[in-house]
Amino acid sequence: MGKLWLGNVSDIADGQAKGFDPNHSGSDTFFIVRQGNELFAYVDICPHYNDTSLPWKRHHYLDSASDYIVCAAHGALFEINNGDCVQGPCKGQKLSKIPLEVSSQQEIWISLTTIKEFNL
C-alpha cells in the first residue's frame, strides 16, 4: 500500500490548522489540526450542505481562540477531537474524520487507499 507524505508535525503549530490538497486540484480537500501531540485530520466539506469548504481563507479552520474547528459559511462549531458539530445548522452531525500515520520521526502520512477511499 502507497502513501504520501504531508510533511512533519513541527509543520503545523500548535494549536492550528492546515489544509491539503493531495491531487493538486487547486483547493484543499481535506485538513489537520493539532492539538499537542496530536493531529486530527478531517475531510473539508461542512456536513450541512455537503460541499461547503470550511475557512474563510485558507488554512483559516479555527475559531479565534482555536477551542473549535468553524465554518464560515454557516458559523457551524464542531469538537476538534472528534468531529461533532456542537453549534450551528448541523447540530448533532460530524465532519468525516481521516486516519494519518504518524512516524517514530514524526513524519505526517496518508494513504493513497485513504486518498481514494474519502475522494480526496
The other form holds:
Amino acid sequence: MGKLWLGNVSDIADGQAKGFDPNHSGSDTFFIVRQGNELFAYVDICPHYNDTSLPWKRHHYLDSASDYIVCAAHGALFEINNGDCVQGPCKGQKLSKIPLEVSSQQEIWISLTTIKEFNL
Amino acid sequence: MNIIGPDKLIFGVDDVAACKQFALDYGLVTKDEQNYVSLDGTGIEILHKDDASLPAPLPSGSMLRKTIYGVADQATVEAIAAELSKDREVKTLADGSIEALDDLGFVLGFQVTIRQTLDLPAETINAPGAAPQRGVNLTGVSKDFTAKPRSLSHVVYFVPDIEKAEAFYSERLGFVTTDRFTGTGPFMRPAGTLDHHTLFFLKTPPFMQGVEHFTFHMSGPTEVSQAGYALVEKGYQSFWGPGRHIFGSNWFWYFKSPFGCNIEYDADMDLHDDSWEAREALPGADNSQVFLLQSREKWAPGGPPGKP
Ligand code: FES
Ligand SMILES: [Fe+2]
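For the form predicted in complex with the partner chain instead of the form predicted alone, what are the coordinates?
Entire complex below, previous chain first.
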C-alpha cells in the first residue's frame, strides 16, 4: 500500500503544530505536534461534539506555552503525547491518534491505509 | 430590577496578544490597553489569566472571569446590593460598582450602565409592495467594509443546574424567560431590555461550567455575513454559521477563538415585553435554526478570466 509524504521534521518547529488536508477538502483533517524530535498526530476533531475541528486559526493547536493541545471552541485541553482531554467539556475523552512514519532522513510519511481508515 | 444588559465581560486569557488581535479583527475598538469596545461603549476586557486583579476562575478553568451588568441608575445598584446581601457577600469596588457570586459561582458585577444611546439606521432593504428603505441611487453593499459591532448582546453559560440558574436570575434579579429548550435551558432577558435574550444556559456536567459563547449585535444580516467573511479571509475558523436562529430570530455566525469560547456575530433579534408567553421546544438541529449556510471561498461562475 502506498504512502504520502507530509514534509520533513524540520518543517515543524519544536513546540509547534501543523495541520494537513491531504484530500484538499478545504479544511485540515489532522495535525502533527512536534516535541523535541518526537511527533504526535491526531485527527482534527474535538471529542466534545465529535464533528468540529480544534483551532481558531490554521495551525494554532497549542496553548502559548506549548504544553497542551487546545480546542478553541470551548477551551478543552489535551495532553500532547497521548491526546487525553484533561480539562474542559470532553474531560476524560481523547483525541484520536494517527500513526506516522518518520524515515532515517527525517521525512514524515503517512500511509494511504491510515488516510482511508481515519477518513482524513 | 432595572438591569439593561451586559456592559462588559472580563477575561483572563492564556494568549493575550492573540486575544487582542482577535478583538480588533472582530471589529471592536481599543479603549485602553485592555478594554475593547463596540459602538455603544459595551465590550470586553482582556487580561492575562494570572493577573492579580482578576476574580478567581471557576474550577473548570473557564477564561471568563466576570460578567458586568449595566443597570439604569444608582438606586438599582443599591437595590441589587440589598437583595443579594441577604444571603451572600456583596463587595463594593473602588469604582462604585458591586460584585457578588450568582448561585452557580459565576462572578457578577453591577454598575450604572456605560451603554451610550445609539442613533444609527439599521441595514436597509427594498422589497416589492413596501416603501423603499433605501432611496433611489443608494447602493446596498460595498467591498469597502469595516465591521462595526454595535452593542454587547448576550452571553451563554454552561451550567450544571439550569433550574437553579433560572430561579436565581428570575427571582433575585428580575430576569424574564422568553423561550426555552426542554431540559437544556432558558433564554432570559433582564427587565430593562426588550431583547429576546441577553443570557442563555446550556445544561452540562459540573466540570464543564463556563462560557459557551458571547456576541455583539450588528446592523443586520449583511453585516453579520460580511464581518464573518472578513474574519474567514483573515484566517479565523468558523464554528457554526452563518444562519438564522428560530428562538429570537437572530442571525448568527460563530467563530472559534483564543478566548476559550466561541465568539458570535448576531443581528436582528426579536423584541418581547411582559405580554409574551414563553415557547418551549426540544433541543436539536431542527429547532436551532431555520437554515444554515456554510462559507466557502469567493467564487463566480465562468471560471478564470478568458474561459468561456
Ligand atoms: S468543541 Fe472542542 S471543546 Fe467544545
Ligand atoms: Fe448566541
